[in-house]
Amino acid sequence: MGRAERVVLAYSGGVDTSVCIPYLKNEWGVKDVITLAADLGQGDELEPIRQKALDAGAKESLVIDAIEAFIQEYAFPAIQANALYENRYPLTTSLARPLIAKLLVAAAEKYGADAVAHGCTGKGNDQVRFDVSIAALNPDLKVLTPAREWGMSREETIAYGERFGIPSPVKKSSPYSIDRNLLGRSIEAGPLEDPWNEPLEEVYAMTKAIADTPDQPEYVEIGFTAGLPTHLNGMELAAVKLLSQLNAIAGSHGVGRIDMIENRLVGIKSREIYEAPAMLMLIQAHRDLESFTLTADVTHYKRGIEETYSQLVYNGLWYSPLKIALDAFIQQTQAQVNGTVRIKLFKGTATIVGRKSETSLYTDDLATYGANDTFDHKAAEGFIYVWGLPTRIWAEKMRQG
C-alpha cells in the first residue's frame, strides 16, 4: 500500500513511533523513513533515541535542538495571552505540537519528502494539532497516521516491533502516559482514569509533596519587560534559564500541580494531572502586572480574548487566521506591561504580595484615603446621576406599568 516514497516521522523513541518505522516500510511501501526528534527540554538523552530510530530501520535520524524557539516563539506569547485552557491548564503540551509540526514540514522540504507522519492515536488531541498545523503550513503535504489506522493493541504493537528487531520494554511499563518538556509534565491513564482516585506521589517529578516542602516561605521577584519575563530576583536571565530556575524554585515549594477533568476536542472528558510550576507562576504574575499597567477597558476586554486564544491553541489552531489576529491584538497591549511582581511561596501556594512598575496607572494621590487625597468627591454625585439615569428611567416606567 504505497502512499509515499519518503516520509519524515515525528519520533519520540517510544513503542508506537518506533513501530511506525517498519510498519510504514513493510505495510505501506514507504521506501525511506526519516525520523525527527525535537529537544524541547524534556530531559531525555537524545543520542540513544537517535540510534534507536536507526536500529529500527530509519534511513536518517534527526535530532533538533528547539528549546530556545519553543520558549521564545510559543511559551512567551502564551504567557502574554495569560493562556489557561478552561482557566486552569497552561497548555504546556499543546504549545509543543505546532512547533514540532513546523519542524516536520521544514524537514520534509529539506529532504524532499512527499509526506510526514506521526504516531498519534485516534482518541487524543495531538492528532488534531499535528494534522491541522501541517495543513496550515503546507496543505499539499500528505500526513500519514499509522497508529490511528493499524488497529493493533499495545501487546500486538510490541509483538510487531519485535519481529523487526525493536526490543520490547525490559521492565513492566508504568501504567501512566506521560508527556514532558521544559514547560511541564502531563500525566494520564492507569489509576488516574478513575476520577475518585487521588494521584499517588509517584506521578509527580517536578513538584515536592507538601510534607516535604520548606517550613519557611520564600519570596520570588519576577521582572517583566513589554509583557515578557526577563528578570528573576533582580537578575536578568536568558529565557530558558529563567524558566528552568523558576521551575526548580516553585517546585521545591510544591507549587504547580493541577488535577482536572478536561474537555478534549474529540468530545470526551479525561482526567489529567499536570505539573507546570514556572508557567503557572508567570501567567499569574503577568496577569497581575497587566491589571496594574493597562486601562480597565483593555484589561476587561482582553480576558475574553484570552479564553478564545486558549481554546484555539488547545484545539490545534495555532496557525489559524483568528489566532494570528488575536496575536496582533495581544502584542499591541504589551508595551506598557513593565515592572516587577513579588510572590510568596509556601506549602503549595504562590501568593502575589507586591508589585511595582514605572508604567503603572496606579496613582497614590487618587487611591489614598489619607490627607493627600486629590479625588474630587463632589463630582461623584453628578457622575452617579448620569450613570444611573437609564436604570432610573426603566424603574419609573416599570412602576407606571
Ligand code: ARG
The other form holds:
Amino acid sequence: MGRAERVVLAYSGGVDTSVCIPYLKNEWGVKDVITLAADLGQGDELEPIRQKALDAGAKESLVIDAIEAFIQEYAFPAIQANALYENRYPLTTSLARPLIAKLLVAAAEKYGADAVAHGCTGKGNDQVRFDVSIAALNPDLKVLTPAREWGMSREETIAYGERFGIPSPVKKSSPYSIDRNLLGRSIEAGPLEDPWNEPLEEVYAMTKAIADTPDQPEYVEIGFTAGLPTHLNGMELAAVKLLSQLNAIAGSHGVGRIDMIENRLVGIKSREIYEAPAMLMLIQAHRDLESFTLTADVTHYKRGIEETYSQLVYNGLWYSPLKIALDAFIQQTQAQVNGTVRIKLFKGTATIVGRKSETSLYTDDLATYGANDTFDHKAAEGFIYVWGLPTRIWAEKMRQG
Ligand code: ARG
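Let's see the other form, the form predicted together with this ligand, since the form predicted on its own is already up.
After this comes the whole thing, all chains and molecules, with the earlier chain placed first.
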C-alpha cells in the first residue's frame, strides 16, 4: 500500500515538480498522479507544460486559467488592505498560494483523490502557505511533499528525472530562483545570496533600468470605486487589463523594484528582489485616497489592522478566522474610498501629485488660510487647555519634586 492512491500535484513544468511525478509513483507507491497547472499570468505557455506532465507519467494533466480569480479575490483585497509585508513587499508570491491550494483541493474532491502534493522544499514560506491552506479547506486530505523529503541535490534530481524521460534543463540554468505571476516577480539565490552584491540588470524583466527610461515624466490617473481600482487615465478597465497596463506603464519608467532582506516564517533571513510595478502603485494610490476619504481614527486604526493582515497573508493564514475577521473590518471601511489619484512617473519614481474625490472629507473652508476660513480660532484655546491638562498637571508636580 502506497502513501496514497490518487494524488493531485501542483505543477509548474519545472524540473522539481516534473520529478515529483515518477517519484510519487515509484518511491511512494501512488497509483495515479493528476497534475494541476494554474495560469496566474506568469506568461508561460501552458500547452507544452500540460504535455510535459503527461510525458512524465501523469494520468491526467489539468490546466486552469485562474488569472481573473487571482486578481479579484486575492490581489484586490490586498490592495484594500494596503498589504505590505515588513512595510515593503506587496505579497505578490504569497497571494498566489492560497488560490493554488484552493484549486488543488477542488480538483482532489472532483477526481476523488485522497491526497494533494506540492514541490516546495523545507526552507521556504510556500510550503507553509500550501499546507495550512489545504488543511483549512479540507482537513481530511493528506499533503505529500516529495521535495521536502527526498534529500536529492539539484544534480541528483536532474539525473533521477532523466531516468524517467524528463529532459534536463536545456540551457545552463539560471542561478536565480524566480517566481512570477501577473502581480510581479520574486527573484532570489545565486549572486543575490550575498546581501552586499548589487543585483545585476539581468534579474529584472518587468522594469527598465533608469538609464533606459524616458527623459520626460509621464502622468497616470488611477480611479477607485469603493477602494478598488476601476479606471486608468479616465478609461474604465477590467481588473486584469488594468493591472497589466499599469505594470507596463510603470515598468517602462523603472518603477516597482524592491531589494530587501526579509524575515521568513521558518526563521531564516533571506535577500529578495521583487518587481511589482502595478501593485506598489495601486497600494500607494489607495492609501492616499483613504487619507482623503476616511476619518482620522479609522485611518489610524486601519494601519494596525494592515500590519497584522500582511503578516497573516505572508505566514500562510489566508483561510484563518482572524484573517476573515480582518477582511470584514476592511470591507466595512471601503464604501467611501472613491476618487482619482494622479501620479507622476519619472526615472524610477512614482510621486503622487494630486487627488480628487466626490466622497472626500477634505473641507476647503476649514483647511484654507485665506479669507473664506470658517474655522473657529477662539475654540482652539479651550480645546488646547483641556487636551494639555494632564501634561500640565504632571509638569507642575515634577517641578514641586
Ligand atoms: N520570499 C517571497 C515569499 O515568501 C517570495 C518567494 C518566491 N520564490 C522564489 N523562488 N523566488 O513570498
